[in-house]
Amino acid sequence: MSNIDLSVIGKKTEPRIFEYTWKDVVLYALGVGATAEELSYVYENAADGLKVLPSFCVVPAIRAFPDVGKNVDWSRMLHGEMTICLARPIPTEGKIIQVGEVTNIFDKGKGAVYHIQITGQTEDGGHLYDVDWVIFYVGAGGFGGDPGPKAEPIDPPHGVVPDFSISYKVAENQAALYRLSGDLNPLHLDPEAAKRGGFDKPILHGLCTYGFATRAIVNGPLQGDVNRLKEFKARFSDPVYPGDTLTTRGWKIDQGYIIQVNTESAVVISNSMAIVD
């Protein structure tokens, strides 16, 4: 069991500035599989203007992580869930002011669960987004803490055909490209690092899979309108490997869609919902 520093809960970082240009927006889109056929994601002079995929907010957010305590073994920190909430469209360039905070640490027995929120604002103070990580720290439970709330299941209706289904093949070099947006964990590129992490070979970033799913939601039921996606909550349930095909399926509900993402052999994003306008 590792020492859990509960004193980090509620401590906010100093405001951190993320400055970016259209090139960062395009690099992210390419990193989550966008092609030259999707000009509005990859071309700064697209006829209908450059569009920013809503999940781009994870790129600045990852740079505003708060202190989670000393002597944390990051090789045992697994990304469990991800939620983005958009208050307004993300500009194609500019500065974003961010603050990070560990909002809670729960004791799940087999591990500790960290809830981390990054809040982004525009330069003039307008609320832009909240990005929420849930990270499972393997083997760090049993410290006598609050077990936290039980997650409500979000399951597709049994036996019902999805309202949309979109498949994208993940390129063999996808992780090498996605990491250039800021997530440089060697687990996703270095075979030796992957073996130390318990995998036979490098796995795709969970946030890259999340970006593929976001792109499918926008391109499918939202018909390319990036401004309609307001929230996307997802649980990472199985690893994805470069070369896999990701199929994103959605079942219509009042607020939006229940989402599930599969490879050929596994459900890789579950307990997921997209809230749309």
The other form holds:
Number of protein chains: 2
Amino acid sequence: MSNIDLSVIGKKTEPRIFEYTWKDVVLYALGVGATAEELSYVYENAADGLKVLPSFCVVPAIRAFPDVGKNVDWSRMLHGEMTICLARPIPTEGKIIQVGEVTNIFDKGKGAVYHIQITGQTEDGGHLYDVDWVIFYVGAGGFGGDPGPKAEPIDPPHGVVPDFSISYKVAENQAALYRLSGDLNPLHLDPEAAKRGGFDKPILHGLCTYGFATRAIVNGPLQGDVNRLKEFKARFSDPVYPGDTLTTRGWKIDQGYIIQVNTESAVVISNSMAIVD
Amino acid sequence: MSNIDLSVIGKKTEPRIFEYTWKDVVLYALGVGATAEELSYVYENAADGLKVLPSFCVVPAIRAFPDVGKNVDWSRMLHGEMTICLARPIPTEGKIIQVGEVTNIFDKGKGAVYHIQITGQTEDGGHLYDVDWVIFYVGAGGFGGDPGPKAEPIDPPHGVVPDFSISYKVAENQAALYRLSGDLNPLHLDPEAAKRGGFDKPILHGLCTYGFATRAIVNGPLQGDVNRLKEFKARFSDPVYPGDTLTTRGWKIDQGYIIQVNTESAVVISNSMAIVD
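The form predicted together with another copy of the chain is what I need now, so please give it after the form predicted alone.
Full complex below, order starting with the chain above.
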């Protein structure tokens, strides 16, 4: 049991400025596995211009986290779900103004579930994106709070061949590289920290897997047009390790695709959907 | 024929400040192939502290290049040789004060040869390193200048098994990653630029190969002690491509090792020596 501070709900952070250059955009792309052949993600002077992967928005977003209350034990906070909603293309450089907010804390009995939203705007006030984190605080439920709505299952149609399937190998140094984009949790690099977290060895960042999946969706059905991805929601259902191969599959629905990501041995992103133009 | 401006010789640049953090150190290490297992190069909180590869000094050095004269055609400037001399360990973060100088321009007939030296100091004036570039300016010889001294050959002893041999695979994205440490020449990423430069496809930065070799020397005979490498001189004798495997071999001599680096098909670093403690 932990003390859950419900008073943090609805309090917005002061606007925070995130300034970045094309190097941050390219470092992120390499961090989610972009290759030298994917010139438009890794080359600032690419013939058709540098393209920003839509999931890049998580890099600034992580810097605008709101206060989640005192005495929170971060080692028991697990990233459960992620949704990004893109209002317009992310610029290749400049300043993004962000506001963070704990929008809700639900009581799921075994754990508390924090819903956190980061909103990003351009300097002139244009809405760029909303990024929604769902974080499970293990063992912190039972505080008599609202259990919240039941998640609607999003499952691939049974026995139906996917409309696309793209596999990428995760390099052995992938987590070491991805973390330079800002998530320095030692769980993803330090074998001792991984053991303390209950893993045999360091695991890949959930958001790195999420970036691989975003790249697969853009490179596959969206044919490289980063601006066509409007929303991507994912649940992190199993850990990924550097060296794994990630296979992203999609089944066409009206608004986009039901998405599932697998390693050789597990479903690692489930209950997932991409909304596309 | 080109105009060679001999008046640039001996003119020192104003001191230039290079400020960096552990992230630059780690980005460089990943850029020269360090893996997630080499925690002391890639993890800021490594148990025995973050170690700076001695060849990291080329990252600041490239920012302190002196004026080499007007109307120089950089597309005909080839990096021929590199020597680093380390006076003390490179800090994991901070400010380095550098001065650059064209120390000589020799007339080799077919080309002009520029010798460029960058000296680095700590903020309190402690001598950190000297970095010496030898650059061939193709087709710019015959200006009636000093031919300079003949290079002394440094060859491995014939038929003798090396004292160490370490192979590292160069990742397909290696040049895309290495260039984020500051050498943005499109020759190393853009297939069109590579063709204009006379190559079938983008080649690895010579200094990236140099970093792989430095890592091999430190990880091998120096058993991970970055402070034992005092000097490393290398000639770039053939291009390396992402995907190649680099084998660094060393033959013990009094002061250190004669070094040679091969790919599967060519000697890529020759006339090379490491001086060690």
